[in-house]
Amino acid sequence: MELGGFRIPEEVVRIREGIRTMRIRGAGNIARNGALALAIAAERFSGSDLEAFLKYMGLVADYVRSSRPTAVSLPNAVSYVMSRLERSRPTSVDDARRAVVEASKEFIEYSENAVKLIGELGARRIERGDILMTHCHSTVAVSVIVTAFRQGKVERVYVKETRPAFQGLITARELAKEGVEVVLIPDSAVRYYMKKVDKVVVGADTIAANGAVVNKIGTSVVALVAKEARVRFYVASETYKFSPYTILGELVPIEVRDPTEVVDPGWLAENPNVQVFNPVFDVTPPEYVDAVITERGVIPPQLAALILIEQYGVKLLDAYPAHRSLGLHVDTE
């Protein structure tokens, strides 16, 4: 593929399409392989000349960081290794496409260590006996439930199938497989469950400054049946799931997918007059969240704007034309 001049490595293009086609999910793996994207592309590199190797690097991130606009992870990610490069002051291509390789392996090592010691932290909030639900799948969430069941704590967990895309059924079959007692459920039977729950645990893909979690469609309404119930409702999420944009004044864009996604192609085509709308997250009030598990603590949603500050202080500002030069357009909910 040629894009601003340069060719870009194919592996390079099929990471991007995977995480585009949602063949590649969850914003933790989206983020590892964004990084990896990077790396790839640096080593693919041919040629000597510095000043090209940096705006071929330029490209090839604006391009990984545009196939999905909710989850912050990825343009995190992208950033992590590109400000290490500019950090870096590489006088050759070598040392340049050193800065990249290091940087992509240091965030993937990271996000991977992250995961594991949220799933420590998470498992303590768990108690003997509980009964769990869970929604769409999240790696992190999985962590805390696997982790807490190998403890001895979990009794079952109800899996929510997370329509359109089912991603629930790919958490069912990992606990399934550590050998947690599994009950999925259909989405619209979240309500009738909730009385049977002690817990909910969910992932995010982007958590906002002022606590609010964007997260899987569905999310928002197991969090308020939650609420009603009495049911403590938990996040888990690394800290790079945190935008440094909101804290600046800007909104998550949430992500509307192919209408294909929901019916089939041929009943449109049979129904051209009705519209299917597709998307893909929603936004979860901080009040509706109990705590946020994050890979530094156990945090409540409203100190999401003291760890942004803390992980990025003044480079906010530089961050922030880096994200809107991506042209995103921007919506709530």
Given for the second form:
Amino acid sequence: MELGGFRIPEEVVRIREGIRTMRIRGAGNIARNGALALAIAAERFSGSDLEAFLKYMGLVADYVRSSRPTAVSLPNAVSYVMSRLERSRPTSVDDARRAVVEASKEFIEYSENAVKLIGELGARRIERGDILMTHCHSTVAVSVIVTAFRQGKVERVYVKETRPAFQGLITARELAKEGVEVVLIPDSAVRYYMKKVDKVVVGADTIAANGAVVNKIGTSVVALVAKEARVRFYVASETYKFSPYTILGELVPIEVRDPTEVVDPGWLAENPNVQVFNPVFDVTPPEYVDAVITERGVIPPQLAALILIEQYGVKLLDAYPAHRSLGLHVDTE
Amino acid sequence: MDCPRAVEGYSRVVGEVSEARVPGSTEAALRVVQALADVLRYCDSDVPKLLLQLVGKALQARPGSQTVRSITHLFLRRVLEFVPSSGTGNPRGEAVDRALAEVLNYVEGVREVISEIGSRRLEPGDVVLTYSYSTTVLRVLERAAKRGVDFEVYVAESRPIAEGRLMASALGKLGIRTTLVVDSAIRYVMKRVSKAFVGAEAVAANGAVVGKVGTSVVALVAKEARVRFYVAAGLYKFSPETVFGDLVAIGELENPELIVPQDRLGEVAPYLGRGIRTRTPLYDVTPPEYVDAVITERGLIAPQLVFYFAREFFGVDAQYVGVEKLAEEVGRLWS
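Counterpart to the form predicted on its own, namely the form predicted in complex with the partner chain:
Then the entire complex follows, led off by the chain already shown.
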């Protein structure tokens, strides 16, 4: 593939398409693949023109970033690598390449480590004999549940099927493989079974500055139903899923996917008067979330802005100099 | 048609009803009594024994649903009333025909009134949310559309059976602007919705509504969004046993092939029965405080009042005769 006069390596195209078609899925996994794609792109660049390399990497970064709109983990992973490239002040292509490859490796290691750490912190919230519920498939949520199970705490897990794509089946399989007792239920049965549940653990695609959690469609229903039943609702999330854009007032775009993920094309043809609306994510308000379990600690969702300012403060404000006057500047870097 | 075929036909209907393959609880009940009428028409000396057994099966087919119970009750009551003590020709057959016609007529009348009352709740520009499949709700919306009210409808699938797709299809065919969503998208779309209409399987003494599983989720989400939540239900859905303290027993399905779609079953198959169980109730219970009104043939009433109005249907509460007892009495006429 050609982009702005540069050849984009086939493996990078494959990763980008994999994310777009949901073959590569899960916000953490998408982020790691995004970082990997940048490293591959850097390694495959031939030539010694540094300026060309930087331009090329910028194009690749935009290309990878644009594969799916909602999960912020992907642009955050890309920024992680690109900001380190920038900060390294390279004087040759070799320097620059090394900076990208190292940053990519560092991000992937950080991310994998975060999954383990979140599992350990989250498991402390689970008590012996607990019956849990989860929605969709989340590597970090599974990490929390499996860690707690290995500590002998988890009695049973209700796993919601998660229409339309049935990612609940992946979660069910992963938990069963570890020996966890799984009850697979349709999404519609969430309120019926909530009475039997002690705690809910879900993952996140993006967390906004106000602590609102953007996650797979139906998450906010589980949260509301848990609230009604006074069941604790925990969100497991790496901090690179917090969205720096939202602190500047941007809304999180919600991806709407093809109707054929809900019904088959034959059904659509037979029912020309019926539309199918297939939003992929929904927003859970922070007041329904008891805590967010991050690799930097268990925090109330409302603390999201602080995490963001600590992580991105200066850079954010550089990108939007006009916002300096809003007094958002926090000098932490 | 002969007796064994009639019995076979009846068993088939009951099988379909128990796997929730008949959409709409009143449809299911009408199919049951139609098949039961055939048994009465074509069977003879076996009826007393058969009837008890067959009625029992139908009641177990949709535990939690009052509709089969009430409609069977009404049908048997009419048979009992119409079979003359003596006569020539085929008096029992005629009584069965008349009883069946009355039941169908009664249900049609109820739906007619409910659709008229319910349709008055719709205003131009309304965005309606409905769930699963309900002929009564369909009739309400059809009448409003015919009257020229401009509105659109969101329908949630209602897994595991996904009767919502049938509902969306039926609404589309009526020319009503319809959008199908997955059950998980209920809260996402509720912000756009102005009113929710659902059907019911049963209404308990306290006004709690038994509906297709997920109905209570719609009610809760509607409440959160301050969207009015209406239940369209004939008074025959009232569950008289609950007055005497009985709980509505809700059956659960465990068969993986009914809960997980065929083409996805392979993903969990190695663990089924070894770590992974599938499970779902067919119904759930919506507390009365989430229900703004029940639309009945006697008017739009608070859910807590259904008990009072339904007494007319069942007769004086203390004299309520169980459907099993009626089956016994009707059977005696055939012996």
